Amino acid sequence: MEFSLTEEQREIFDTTAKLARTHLGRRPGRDGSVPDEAAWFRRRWQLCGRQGVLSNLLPEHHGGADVDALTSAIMMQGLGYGGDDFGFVFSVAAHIYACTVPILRFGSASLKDRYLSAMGSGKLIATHSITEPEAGSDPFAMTTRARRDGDEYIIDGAKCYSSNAPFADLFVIHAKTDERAGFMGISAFVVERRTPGLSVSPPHKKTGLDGAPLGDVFLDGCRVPLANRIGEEGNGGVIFTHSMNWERTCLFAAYLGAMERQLESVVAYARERRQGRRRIGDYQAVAHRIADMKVRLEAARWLIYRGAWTLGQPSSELVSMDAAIAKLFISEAAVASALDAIQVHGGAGIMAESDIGRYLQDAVPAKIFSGTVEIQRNTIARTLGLGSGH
């Protein structure tokens, strides 16, 4: 197995992390040259858009640079490293992997024609609508209701927890669309944000990824195209479990670039830091301490790495499994770490003004969104033969 990128995927990092760390920061101080937050965040969007980044695994024709899944996680990596909005990252790999990709892979040519270039441009926001407040987990005890009328569907119901909500022009909805067919009997949508009927709450405060507006999602009604619906009725199961395998590995690349920015700054404030007449990187409690968030950065790599990899094999059975592993490990592995680098630095980690302790509230998230580390682990068990469905 090779394990050196290659020189485009090291000038990728190195011009996604530069971009990042110019550019997609935290929103500045009200001196009246950003509006507001839907101001300030459609500016950084846009700039994305230019700049490649949401485009990375379009075809050409639509205005993308077609990179594989491992190029496109390492592009992740980059803005994970170079931010520090780690929310704002997470909103544009949200919008890529849970709403570009799906349309991507499944969606219609002429569904594709109109929306793939605006997407990748940076003209839209999208969000991917699943959760709902009884069917998180379980995302197909879901109650959202899709009805076939003619040329249309008829589409009620409610959404939550929905990733770029609040400033999203288009929504992909999943909704079932047949009640006894179970796993088959949800279909995608995707719904443009004039539809009448379509309502969102205002962006949820939240602990950590502050730069990613959150929302809830009302459907009243809304009448849908049939050439909107993403791939065949009855398909959205399919179409969910596949975003979500791309959600579960790149997206979590992201992490991997801040842990990797984490563990720089705890090395160089232990060699600095001196208690007495000593660094206290000098002293093995401390030294053993950071030794740890480096196993962690080095196991994650080739897990997320791993992942990608296998994104590209699409007759591999073996997809769900690695993006679980890859969910489950830099989720947890990223909140120890975060918890060891307070530790480090002691009183210092917990002020407000320290970015150390960011690092924790972004770093806690990932143990829920994308699937629980609960979920992981089912599915983990399910492919080696075990657990319920057994």
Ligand SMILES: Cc1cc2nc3c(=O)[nH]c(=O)nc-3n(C[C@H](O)[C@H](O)[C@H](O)COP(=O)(O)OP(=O)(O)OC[C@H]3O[C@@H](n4cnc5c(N)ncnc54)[C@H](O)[C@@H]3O)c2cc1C
Second form
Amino acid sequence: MEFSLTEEQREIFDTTAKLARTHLGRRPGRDGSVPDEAAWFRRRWQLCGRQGVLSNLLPEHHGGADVDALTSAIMMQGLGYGGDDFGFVFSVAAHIYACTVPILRFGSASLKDRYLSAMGSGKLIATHSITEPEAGSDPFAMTTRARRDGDEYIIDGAKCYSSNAPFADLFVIHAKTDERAGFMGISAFVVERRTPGLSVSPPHKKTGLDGAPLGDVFLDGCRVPLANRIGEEGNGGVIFTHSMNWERTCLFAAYLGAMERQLESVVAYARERRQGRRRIGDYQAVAHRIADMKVRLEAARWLIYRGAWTLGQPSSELVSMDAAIAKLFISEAAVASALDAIQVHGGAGIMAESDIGRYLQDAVPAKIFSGTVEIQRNTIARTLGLGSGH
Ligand SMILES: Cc1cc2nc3c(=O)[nH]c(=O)nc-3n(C[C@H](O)[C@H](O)[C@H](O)COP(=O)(O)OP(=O)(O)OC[C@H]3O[C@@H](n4cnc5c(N)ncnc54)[C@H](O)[C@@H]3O)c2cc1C
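Having seen the form predicted alone, I'd like the form predicted in complex with the named molecule now, please.
Full complex below, order starting with the chain above.
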């Protein structure tokens, strides 16, 4: 068993952390103003394209570096460590793992040729839409339909909570193609923004991940070419599971980076801040709280790395369980450590201008997206042959 990172992985971490610190922050100007949110988002997006972040998993002929899952996770860890706009990092990761990955793994050669290079270069922003108002934790209850009509599908329905949707050029849409086939009755499609019948809501205001635009997607008689189906008809369930396994490990590596930075600043604060003529870190109650944060961070690190390693193994039966364990643990750890960081900072921890409170706002949604923590527990229990009632 090898626990150390390679030289290349360490370099990737440093480079992406620096990129996030210097260029992917929340504010473009020193005066703190954001003149045009969409333009600022796209400018940083294109930079990520030029720096090879968006294309990291793509093969060379699509302009990528063809790195393995663990190296990709370490890149996300660097972004999460370096930047102060975690929402933007989340958006980048959602594009890669929920949109690029399924096309790369299941798409036809022509679909890959049409979209992958542009998705990797920063020209295109993509969103993944499966959730519907009445189909969240149970996405297979979806009512969006795709009806075959000659060389096209006609898609009707409505999706909600799609990350990146308000600024997206491409939509990875899941729709039912066979009402009676359950898991095998869903198919996935790439739909271009300019497709007649497709419309998107403005970004929702939300608590946390505020740098990630989230919107609803409406499909009203959208005609999509047959060639835009990802993989076989009926393979949408498999595609969705595959994308979620990547998201639950590699996207969540960004939280690992954020937790590392958070721990460093909490340790520095506890060493400096004095009350009762002692440094607060000399009080055992404070020091133990920080020790617990360190334990959570290290446990999360190895679960995420192992999940990413499992992704790279040929058809491991444990891939979904490892991904669920990693996602479950790190999302709960991120919330617990964000609360601890606030407690150590006292009143300063809840001031709006402090980064410390923002960790909590960005951590809470982690327990919900990519499948809630309850759904991850269901997956783990099911793999153990338990909990058939859910
Ligand atoms: C920041 C953010 C980004 C997102 N991005 C995307 C995206 O890009 N694309 C997309 O398609 N979706 C996205 N989502 C949607 C997300 O996947 C859903 O919110 C999530 O799956 C939960 O669905 P729901 O909100 O409808 O909650 P519900 O399913 O209504 O769940 C409500 C509560 O009931 C519990 N519950 C439900 N069913 C069960 C069960 N069987 N067993 C135990 N407990 C259960 C849940 O765990 C939860 O606590 C995003 C959500 C957030 C918050």
